[in-house]
Each structure stands twice: as C-alpha cells, then as structure tokens.
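Just one chain follows, in the form predicted in complex with another copy of the chain, and it is written as structure tokens.
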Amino acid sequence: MVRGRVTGRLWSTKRINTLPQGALLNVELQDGSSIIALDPLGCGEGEEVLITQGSVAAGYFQDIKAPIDALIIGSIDDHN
C-alpha cells in the first residue's frame, strides 16, 4: 500500500455506468506524485490515508465489477 494526502476532489458526470458512487478523492503520495482513489470511508482534505492500488481495489465492491485500481482502505491515525 502506498500512503499519501487528501488533496482535493473531483466530479464526473459523463461516466461509465460500472463506475460506483463514493467520492473520487485527489490524494498526494509521498514521492510527489498524485492519484485519484475511491472513498469509501468520508475522508477529508489534509487527511492522510492509505491506499491499495490494483485489481484488490475493485474486489471490496461486491455486486458489480468495478473499474477502480485505487481504494482508500484506511485513515492514519499514527506512525513511528
């Protein structure tokens, strides 16, 4: 998993149908780079989260086959 910041959100309309509601978040990884992930948790901007990338992203949707690659898993509460 990579770990990075909420840094914005972004909306689509023109969309595929397989595409699941939830918020697509902006989120800023360490090395720089940004990525937008689905969350399903209510994240915030400036929170930090971790994410999984790859096809264990669409695996958490259930009932459909969904076109996600990037999934917030958790919050950070802390590190050392």
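Please give the other form, namely the form predicted alone, since only the form predicted in complex with another copy of the chain has been shown so far.
Next up is only this chain, free of partner chains and other molecules.
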C-alpha cells in the first residue's frame, strides 16, 4: 500500500468494457512521483488516500478481468 494526495481528475469518454466504474484520479505519492489510480470511492481533489497496486488491485474485481494496476482502497481521515 502507498499513501498519496489526489491532485486532479482525468476525463476519459472512451473506455474499454472491462474497465470498472470509477473515476481516474491523478495522485501525488509521498516520494513526489505521481500515479493514475482508479477510484471507486468518490474521493476528491486534495484528499489523502491509500492505494494498492499490481495484481492485488486488479484482483479486487472478481467478476471481470480488470486492466488496472492502481486502485484507491481508502480515504485517510484527518483527526487534528
């Protein structure tokens, strides 16, 4: 799992059928790099998130063979 912050949304009007429903979000990781992750949760810009990658991300979807390698699995709450 990696931690990052949502920096924007990507819009894609054309998608392959096996791409699950959800937004494609640009996420800046703690090391300064960025990744595009599928978001089934409805996270927004500026939100801190947890991401799983690789076969674990694709394996989350049991009914289809999802072509994803980064999946947002949680939103980190700020309890300050």
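These numbers were taken from a predicted model, which means no experiment stands behind them. By rigid core we mean the largest C-alpha set that fits within 1.5 Å across both forms. Positions refer to the first chain, counted from 1.
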{"query": "Core-aligned C-alpha movement of Arg15 between these two forms reaching 2 Å", "finding": "yes"}
